[in-house]
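One chain comes next, on its own, written as structure tokens: the form predicted alone.
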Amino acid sequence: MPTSPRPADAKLTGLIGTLRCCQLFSGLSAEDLAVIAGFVVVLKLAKGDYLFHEGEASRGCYLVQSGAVNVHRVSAGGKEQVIHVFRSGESFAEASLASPTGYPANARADEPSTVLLIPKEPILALIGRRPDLALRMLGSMSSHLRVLVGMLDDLTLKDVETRLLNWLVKHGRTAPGGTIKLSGTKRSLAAELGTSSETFSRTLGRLRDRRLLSVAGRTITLRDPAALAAQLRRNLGET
């Protein structure tokens, strides 16, 4: 008669599955994944809970198992700027493992989330034995850098409408049928675009009134992608 897996075994199997789905650890052997799963710490976060604050000493890097973690910085004037919202299967804060200044930003759960803490000492010890893992971490951090460069490009655009048009055109290229499903809230997207939720809603409303798009909950449907792209070019002074 088959026996059910013990809770500890089931938990380990679940952790290995999560690690395997992450770019950072994909391709590692089952034995390596089991070693890492053996020292990870599972953290349950309520919406609004902080993982860390800017300047705190690094405890390790993180992997989102479920939910969403908002990594952001706060200006001297108190304005929050979202760097990226990390979701299931994504890792972050790898650079802090080698940084003497600790975490370079803040991390807060945007919704109830489960996050894996990969503690600093054992993962660095493993990297010492497995240099190929260090190369994987560099690859992951380069992906984060591309996100940052793209964000900086977007924020240099002159106004909120142009930033929103740019975002819609970029995401519309890969959205099936021109339907963009937001992975987070409109408030989160507004923060990513460097504006308030009120200004974002007004700008989105103007584009809707011009019949360029429609909005239903967290779904934005581009009714006329060509006209959106043409408006973006006009805003940028390219036509």
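Residue numbers count along the first chain shown, from 1. Keep in mind it's a predicted model, so treat the numbers as computed, not measured. Just so we're on the same page, rigid core means the largest C-alpha set that superposes within 1.5 Å between forms. First, how it differs from the form predicted together with the DNA.
Core-superposed comparison between the two forms: the C-alpha position of residue 218 differs by no less than 2 Å. Residue displacement note: residue 93 has its CA displaced by under 2 Å between the two forms (rigid core superposed). Relative to the superposed core, residue 165 undergoes a C-alpha shift of no less than 2 Å between the two forms.
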Contents of the next structure:
There are 2 protein chains.
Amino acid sequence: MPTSPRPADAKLTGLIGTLRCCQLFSGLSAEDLAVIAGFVVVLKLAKGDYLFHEGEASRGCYLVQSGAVNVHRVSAGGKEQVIHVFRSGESFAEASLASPTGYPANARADEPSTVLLIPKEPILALIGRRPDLALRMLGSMSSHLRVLVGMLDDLTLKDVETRLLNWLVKHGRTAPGGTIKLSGTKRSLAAELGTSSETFSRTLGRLRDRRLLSVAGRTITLRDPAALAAQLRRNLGET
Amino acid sequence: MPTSPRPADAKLTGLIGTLRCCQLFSGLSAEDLAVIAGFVVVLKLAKGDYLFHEGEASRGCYLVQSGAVNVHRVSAGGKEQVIHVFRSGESFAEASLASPTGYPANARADEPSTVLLIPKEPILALIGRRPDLALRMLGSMSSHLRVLVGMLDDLTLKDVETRLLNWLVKHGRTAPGGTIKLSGTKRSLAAELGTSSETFSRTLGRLRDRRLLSVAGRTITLRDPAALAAQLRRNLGET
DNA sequence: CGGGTTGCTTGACCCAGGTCAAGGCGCGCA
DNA sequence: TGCGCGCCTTGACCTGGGTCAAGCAACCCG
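Mind pulling up the form predicted together with the DNA next to the form predicted alone we just looked at?
Okay, now the whole complex, with that chain kicking things off.
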């Protein structure tokens, strides 16, 4: 059901609404938001479309309106390392704004997605006039740094079971009845956790055998969230 | 040989010199530099002294004047993962300025060091007045992001030999006669490369057996830099 | 309906690299 | 001069997890 064409101003107010409720711009004044909405570019992506590739010159930064964007690196041998999957309300590639070296990674839609491109020049100009926006960007980048730091010690200090438990516990908190519906394939979740689909399958199977959860297709049901959390704590403690 | 006490203004101009030649502040006007020099705190650290620990509230960000500061995380089990070793002229912990969650890692001097603490409140205030400084901070953080991203695929996509080769080639470029003098112990270099001292020793030994380099105490001599670089390229290509 | 295609699971195998343990070596210090 | 203490090196061993390969189940489509 495609949205019917609307007058430009209605589209603008819709945009402003989106901008207002994202972390990056949430505190800005209505007029600043209007300025931003004025130069934002709306992009519709099909699953598998690339937003940018490693090394390309920066066009600007991005804000996910709906869907999921997978930011990853690929090694010379073609293996992908997922850096983060950004979902609705999250922004990324701010780093490319202030750096001459272009994008340091690749971004691809893992689901059909709508993404706002915030072009480089005008947003930099606005930052020059609105120091609080600069601070906000700094904050956003600092949280990305944190994510990366978190990934680092995930990958080096924790094994696959621990990473999976961590993911389950985190996503289980917001899931009614402990039922988690995967948005993508299991393979893509495996990649997000930095492992292969085989190992993922085995690890999940082990938890299932221990009656800690049950699996039906793309739905995972946590049967014993407390025990999962306990196991997670145990794993973290002994490494 | 401790420096003799000097009049305050002489100390200030010295400081300004240091500030001017670091990446973070290099383009600022003399008066802005003077303002910064006015609130900077000089810290002398002995080897092993901690600058901050994970979770502590941010006091500000830091600039290394001399020595080496090791920023790392430690797992529940006590293992350390080095994030980066910052040396003279480099700044770090900018991320903590704009984030309410405090420092996300630990920082410790790995050698006797002099570090400038740039306190949070005054530098934030200055950023509010100098948007170009904000852009500069964004740039600095974006390069830290790049470092982390680089570490990520180092740790996941490359083996120890490749990481070591990479390190050797990078440090060999600026070394006269291909002679590299380690600033710390081999163990600490191993940690920096994300491995154990045993594996490090073995890997280095293998390169020595292949006549690509020679080792004498803390001095590594590259006998065949071209072959090292070739090997590095080969390793990167096939993974 | 029958044959692709795509995704999941499982078994078998292998290997990089971590850990434990046992020397050697250099150095400061009494 | 001898002792102790960090470092480094080397050997032996073990294991997490990646890879290859083979079955399966679900689904789409002519």
